[in-house]
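Next comes just one chain, in structure tokens: the form predicted on its own.
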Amino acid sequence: MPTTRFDKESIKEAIIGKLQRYNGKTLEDATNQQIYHAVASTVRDQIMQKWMAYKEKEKKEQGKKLYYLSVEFLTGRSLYCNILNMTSQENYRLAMKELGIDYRKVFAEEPEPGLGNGGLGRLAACFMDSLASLSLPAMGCTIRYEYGLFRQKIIDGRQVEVPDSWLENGNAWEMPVPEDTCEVHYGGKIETYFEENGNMRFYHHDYQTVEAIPYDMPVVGYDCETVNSLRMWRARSPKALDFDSFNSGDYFKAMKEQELAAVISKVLYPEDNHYEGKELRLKQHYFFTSATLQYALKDFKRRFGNDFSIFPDKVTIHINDTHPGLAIPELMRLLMDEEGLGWDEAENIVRRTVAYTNHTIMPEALEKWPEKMMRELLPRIYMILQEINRRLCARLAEEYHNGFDPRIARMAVTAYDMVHMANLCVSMSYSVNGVSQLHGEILKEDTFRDFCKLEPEKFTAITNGITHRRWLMSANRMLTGLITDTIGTGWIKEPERLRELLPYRDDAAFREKFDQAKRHNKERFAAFLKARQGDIVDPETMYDVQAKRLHEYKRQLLNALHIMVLYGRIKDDPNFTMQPRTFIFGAKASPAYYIAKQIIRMIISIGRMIERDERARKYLKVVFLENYDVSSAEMLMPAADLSEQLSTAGYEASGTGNMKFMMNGAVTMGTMDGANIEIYDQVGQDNIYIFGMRSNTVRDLKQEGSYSPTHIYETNSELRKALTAIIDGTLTPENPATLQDIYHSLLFSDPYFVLKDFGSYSMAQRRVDKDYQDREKWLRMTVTNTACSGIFSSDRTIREYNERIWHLK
């Protein structure tokens, strides 16, 4: 097969043809948006040769493939890290200089994909890129959500969501593969009954029908042969307009089918506060699942037959948290219904195939569905969950010597009316793990201690990480050439030899140029907040940064209720002075989380309380960063100085900012939970500031019951000052009830013990201001912090699972 050249004059002739015959358009006469689309499939051409040699490459080696299963891959954009990972940014920078294409305006016209969320999805995304950078066989699996979550725009001090048309202009890497369309069924009836030979069978009749239709990325491994797929399902009505409908004038019949199928990968996460909500999320689940199972098979069969013994050694499916856990039964049906196989040589498989990932420990969080709703529209599946649960109870009835053991209710797949997801991902994998040490730990001896004691061969912990070609080499490249000109470029593939720097902490000339590195990063920054949302911030000023989904664990209240308080020391004393601040915030509240949308205006309202003070906005600003996503993450990372981490402890199961901030050389501020515990374990104590109590001392309070935020209250003054300050006026004066339920939430029930932490979070922060007067203290501590985010790679963590889950060759 002839092979295409890509170098610097090839590149530039691809650009200027593919505007010719695409637009009809000179390289002076096109848009930056079509501009943009020549460049992207320039690139795209050049993956597609990698990815036709790849996959032949795959078949001829016939090994093992993993498929992983998660509801969302937060991808950001692709462009500059396709270029990036095939180490082609030479060539590319020069035929766009010579050409006149600025490339910053070029890169900006590529659509973020509404694929994820926060950091499920963002760790989704990195394992992916580690998973080809290792030349691991993999292919990601998910749905492709039209309009993804939300674009969240401020309006009035408030968040509202508007419809997030990432595809409007089309999605330049996805490529459809109509060959792997399958059928997803709901609904309908189940008959039995018995072949010849005495085996039972089960007939699915009076279904609805849906298509999955796949779409494949390419997920390209740095400098190396390896394109892995990310393959998105697209929910499709196989039956075409009814014309009968439509011509009688009943146009709303004519298209209902096709939209019912349609909705399906509209919007990633539709709410679910009402039963069709509900019934729309389970619907989502359980197409990408069964599309994605039956692709795995039929893949299967096409490379080693209908021999289903082997098919544990050849296919690893992965269930990235809960959402993709019907993949478990949707197996067993495939290998029972459509393979012939009987129960327990199905069951035998499929414990050997699937791995599951927990991602969290608060009960209110670990999916469940009602058991009617399963029933009516999963069937079969429904009956595979019985049969499931009645097996399961059974053992561990015989296991206890005694039917009605608590501990049974405990581990159920089915009690109480709901189908509970976790127990079925944990009863039927054969590996579970957490996603830090401390998650880990408190899995095995809390969330599922039941089923730890019965297997603790299963469970296992293995820490998040993050790939630092996104993170740092493309999103602080000024950065990046100041470690490879110190260090060479040996980190690169071993992101663990970043360590090489630590000597360079007490080189003043490198702390120099690491801290005009970090200047730069902030100055862009501010330029791109002015033009984003004409926010003007002061690169002077320390960056205090909190960028997270919005959720009243992860505590940005702790944070707010801070600023509040310094405040207040800035009105009542005026011989007080501080380190002047800029406080950024950036998330997302889900919009059925009224408590969130709260928090965020609550948040503005400070903001907008300090710019009305002439003194006070002197040494603080705060800034709300509007639809926070990977690619302003891109920005606001390499320049922020302290990185907020607060949740409580023993709630965050890990956390990925945490890794991405301490790369980028920002301190972390942060409670002892998660990641944070090994963050500190890399920099030591004295370059990370930890406060608050630990998780121990969180669990024995809540279950104390004794804990009361009133009397500290009644005790810190100026917290009391604080938060009087929500409801009397102060903060919103147009209309002082606006945030009572913030104020009487902390104040009556605290259910996060923000007012606990309070105290000690204080002190951490006069530490803060402190140590950041020191300048040469501080940069020794970013730069000790840049030093050990190695281990915090993703390639780390890949081959963690490799060696303990996957076993990929």
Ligand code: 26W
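Now that the form predicted on its own has been shown, please provide the structure of the form predicted together with this ligand.
What follows is just the one chain, with no partners and no other molecules.
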């Protein structure tokens, strides 16, 4: 195969050549968008060679392959990370420099694929990067949404959602694979009949067909041969335009059927930790799950023929939360109806092939589909679910020696006219895992305790991770350079070796350089913010950051109330001083989540209240970073001094933002929840601020039902003043009632114990203020955080998945 060389000179030539051929432009005349496409396509050429070679190699190898199914992959931009993983960054840097290309501007031209909501989607993307970098054969599978998560605008102090048409200028990284197109069927009727040999068979007819067309994006491993694929399925009607209708002038009728099919891959649901039983969502889940499994079976047969008994040795289907859980009945269906296997044989294969990760214990996030919807939309799948359920309940009745044991209804796949996806996934997967140690315990002791008693060996906990290639090497090049100058490059392939930085805590010159990198990133962020939304922040101040989806359980309100209390102190006490702080919030609220949107309004109102006061302005600044996404996170994480991780203990399954901040040297302010606990274990109590109730206390308090927020309101006068300021016109003088629902929710319900934990939070914040003034102490803390963050690389996470669950070579 001819391989193009990619030294600096060839890169320069290639970029100029692309602009000439595709745009008829010289470098001088080309727009940044055109230059971006030219640069990207040179990288793409390079990747293609590797990708082809890898696919050839894969065909010959008889190894096991992972299909990682996820309704979200929040990949972020690809250009720089691809260059990095190809280890061409130095050549590209020089080539662009010599051509006079401003690489920052060019990289920023790439639209970010916003194909995810938050943690679950970003985790899937980090996993893909680590799988490829560890040379493990895997295919990520999802939907090619035409519109990703909405773009957030702040207008008149409120969130406004704008569609995200990320494909408008084309996607430089994807490749359609038309030969793998397949059909997905909805609706219709099932006829049962018997073959001569007595086997029961099913005939599905009168269904609607949707075509699934795959588009693959390469996932390049760091400094290795592996290039895996992220496969995104697009929906299309198989019918050509209805010409009769078209010719008779009924254009809309002619279009209708096509559009109904294509709508399946139109838009990502903007929901995160909140479930709604929308039919289109069920269609989406079945769409990409069915297409993926059809492909997995086709690929298996191509590699191994029809001996399905070895299927579980050659294929692992991992389902990222329950959303792709229909993989279970779909694989049953394909094995029985298409391949002719019997139930027991098919069930045995499925039980040894599918593994499931749970990402949330929030009851309102657990998927339940109305049986009626399932029956009408997916009649054959519904039959299989019923049979799975019948067999499960029979086994449980035997186990409990009682067909009416109350546990059976709790564990059933179909009960009370609903299909319970988590029960399906737990009962039929060979592995069920939580995403942090605490989360794993809660799953075993609470959420899935009945299942766990029967099959404890199935359950495990694997703490999440983040790819240090994107979140440190790409996002924070100055710190990366300092680390490498100090301890060499070994940490890049073995991130736990970041610990070698620990002794340098005592080295004043090193601390100084570490601080310079932080300072540089704070300035870079200030410039970015100013250019993007006109806000001015001062890099001299402490950056105190909370960036994550907006949710009551994540308790942005705790942070907001604390700022109001600080404001109160400044107003009331003329002698009060503190370290000047910039509070930065980044958060999208689900469009239908009213209180979450009100909380955004409140944060913005607090910022305005402070701006109105000359003295408060000296100490406090609040900015709301619009449209928080992967690209802005890459600017934000390296700039943060303090990382706010405030969830009510027991509710945040893991958190991964906490790891990104830590790796970039921010100190955590957090509850003993999710992975915060493990960050605490790594850095020790002197290098983290822990506050608030522990998860068992929260659990007990909830069960008792005796919690009274009004009692706290009555006894904490600072807090009472802050709460009153929400509704007395101090916060929103234009209309004092604007935020009254937040006030009422806190005072009369407070389901996530904001008031309860406030005192402890506020005390911990006083310590932060004091410690931040002690530069040596603070810098030792930040260095410690980076040094101890290696264990949170997703490389470690993926190794654990592979050792305990997948067993890929």
